[in-house]
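Only one chain comes next, encoded as structure tokens, the form predicted on its own.
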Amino acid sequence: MTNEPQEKPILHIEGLNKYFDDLHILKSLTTTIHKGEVVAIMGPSGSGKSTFIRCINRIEEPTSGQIFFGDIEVTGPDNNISNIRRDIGMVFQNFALFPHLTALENIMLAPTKVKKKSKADAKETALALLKRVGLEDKASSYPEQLSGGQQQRVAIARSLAMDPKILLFDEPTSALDPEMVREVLDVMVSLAKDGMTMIVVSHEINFIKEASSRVLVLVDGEIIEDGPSNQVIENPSHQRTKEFLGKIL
């Protein structure tokens, strides 16, 4: 009996290095993400977590190493990174909404401009996504009229409007007041349950236990631990992981 071939990973990162001048931020990172995985990235401040996920869609340019998104080499010199970014959604910690556009217009912008969707189709999708994140009554509100948690939920809906194959979250709740954190995490848990592939930089332990399948622990630019979420959180094997978790638990 032959073994079934394993499905090709959605993302494969091989020997990723990033320098800022003489500072070696990411040190030969290698990892693989499969479709449907929710991978949490944890680690102390300054360990390279945000730089790592910003290299995945080349918001930051890797110094060396390769990143493959399915069959496409993201780091290849001939690739149109704008086309690749259509399929790799990104949610930032500071929301990054356009202040002069309503919630609805923020969500409709990329599908109409990039995917050339009709305004009618884009609006229908945007309204459905606002409902999905619990903000159907805020379609005509501008970002300044929304709380931080509401703005972040609009930002998530905006990423979903492009129908991405993977979503990257860069500390999506770090800029929020504690009472707003849960409303954003609830949306993310729902996405995880629906099978969305996600890489999430976060220290929200309850979310990580509830929604993530794996945890990568990054310290000084190196992956020191990579394993199932519960195992890493409850029984870490690396001393640095134990010290880090001791500070946040």
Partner chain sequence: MMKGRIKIISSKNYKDIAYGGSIAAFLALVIYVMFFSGADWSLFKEQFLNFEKMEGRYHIFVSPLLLVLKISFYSCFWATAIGLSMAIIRNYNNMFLNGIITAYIVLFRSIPAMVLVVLVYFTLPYVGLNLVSTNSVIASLSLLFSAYTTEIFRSGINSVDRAQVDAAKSLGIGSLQSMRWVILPQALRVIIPPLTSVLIDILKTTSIAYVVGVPELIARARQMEGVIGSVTPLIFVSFLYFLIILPVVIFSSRLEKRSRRWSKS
Given for the second form:
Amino acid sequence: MTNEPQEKPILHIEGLNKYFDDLHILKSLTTTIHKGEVVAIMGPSGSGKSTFIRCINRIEEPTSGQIFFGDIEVTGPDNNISNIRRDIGMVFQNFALFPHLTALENIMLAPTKVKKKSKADAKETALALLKRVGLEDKASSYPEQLSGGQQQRVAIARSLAMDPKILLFDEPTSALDPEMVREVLDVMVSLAKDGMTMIVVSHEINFIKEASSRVLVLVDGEIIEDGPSNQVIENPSHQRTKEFLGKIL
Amino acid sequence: MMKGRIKIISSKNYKDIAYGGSIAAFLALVIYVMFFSGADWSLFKEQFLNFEKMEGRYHIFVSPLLLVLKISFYSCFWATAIGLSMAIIRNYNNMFLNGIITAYIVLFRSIPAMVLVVLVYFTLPYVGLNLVSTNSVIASLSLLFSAYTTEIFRSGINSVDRAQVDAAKSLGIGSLQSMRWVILPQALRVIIPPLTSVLIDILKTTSIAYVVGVPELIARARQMEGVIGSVTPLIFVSFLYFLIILPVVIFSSRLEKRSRRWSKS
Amino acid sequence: MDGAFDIDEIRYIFFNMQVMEGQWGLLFSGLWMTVKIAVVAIIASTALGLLVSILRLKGNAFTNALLIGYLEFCRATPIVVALIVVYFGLPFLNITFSPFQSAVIVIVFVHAAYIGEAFRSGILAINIAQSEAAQSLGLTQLQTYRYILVPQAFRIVLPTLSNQWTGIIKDTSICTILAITELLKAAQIVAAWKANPTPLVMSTLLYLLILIPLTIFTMKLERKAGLKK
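Having seen the form predicted on its own, the form predicted in complex with the partner chain:
Up next: the whole complex, starting with the chain shown before.
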């Protein structure tokens, strides 16, 4: 029994390129992510981290390259991208909650409209998720009535409502006041402990040490470092990584 | 210190002059019209507000009123439907379709309503298309005002933050559903005020139907004017227009308040 | 007619230049009348609108109520109705206006209300600090309006203004219901006489020739203003 060491990866990215006009943002990125991994992506601003994570579910259209999500090619021209996106959750820097809907309605929208779940079903799930992120008492609040940290927790619950197989976080704490960072990170850590596959663009060193298993360092659109968190942070191999870590630590 | 006082006094003086001047001008105008313009005011009551002569004739306005409402309703419906569809199509950023839609907007924003109504009504029969006069008015108004509604819906859609679209996409919500459940509800705040003024414009523009022989309010008023020898029916009709338009204004301000609910606090 | 679209048939009906022979003179004199009404109305309504907006901003409760009433009246009154009242109704009171005068009076009266509202929101949009800064420099209030507020407001209201001016030109065609031979009336006269719609098509093209550039200009201004927001 070889205990299947080569389990099918959940995400495989092959030769991903992205140009904005003449600007070469992502340079032929190739990487593989397995189920249950929590991968942190670090790098100086302008290095292409956000573009990279937004290309994974094609919110940003890649210029060339292939992205495989399990057996499905995300970049395949015939695939219905909306169907694929249901299984790839995403949490944004600025929360992007729907301002005209309450917290509860925000979470219920996609399950009822996309998955055609019944209202009662969706509501039950949504309330459970709100409880999980510690906001069961905010169900009927509108986003504007919530703090940044609360909004981001609702946004996480909203993604979870679609039962995603992987969660993408695009700088989830960088728009938050410092005192609210912890409450969001706590939710993320508990997700990681539950075995959720996560890709997190973040410089939160505490989160990385605590929860992430692997760190990618992106500089000028290239992955210059890829390894276990401790190793990359304590003992980086690349000069650019050392400089960069020196600035943020 | 001195300078400051002088400034205050001088600015106050201007205000007083503006107040006093505007009131004086208005009174002067009223006095001129009443006593020196040669107008005979017993005539005014007899000719303009002679409701005794109108008695027993009000029912004549019922069917033309319904007709005006019908023309307005269908024109509003089609103008909104066409405008919304074109705005959604434009959102797909297809160069060819956008070109066509822009040409459509420029054309129908440029053509005067009166000209289009006359053109449609008098020329279509020559190509064998015999539209009832009412329908030719509805068609003209729908074409004209859909040019405006398209732009209203488009700027409403554009007013919604792009991050909202991204968030909807990331949840697997398709583009039409995201339009329906995420974008339009938010765009409504921006859309409703100008859309209301288009609807009011449509209501007013129905009066042009008079020229192509639609038996609407003005046509009836002018007939009656001949019969009773007084302009009162026409004054009554302009009052009716007020009555039709008022509910639209009230309705729209309510809707506006409702859609603002979530942005308060 | 067999319902098929025959290109020669269409040309014969809608673009029949024989019909137009000798008739262009009438059409162009109609166009001249349209231009005259429009130019006078545009100048007068803009001036009156400016006055209205300043009265609205400086006025007391009494003038405000009056001017709001005026605006609401114009919003709810179709121009057709107003034209008929002024031209056919006022003579009952021994007040008689020529068709040209009636056209100008009604169009100016109605559009000045809208233009006044546009100027008012333009002036309100200007930072109050501007007015304070100007007065701290020692400018009088009249000078502040003349040199600081009005030029800035003008830039803000230009899209609305140009839209209103286009609207005025379009509304001149409504005057066709009066005894005045403007462009549309001229076309209708020739079309009826020759029993062919070509003159109507030609007059529409003449309207478009004037109005399309204005519409494009307006849309450009609107887009520019929209981008700035």
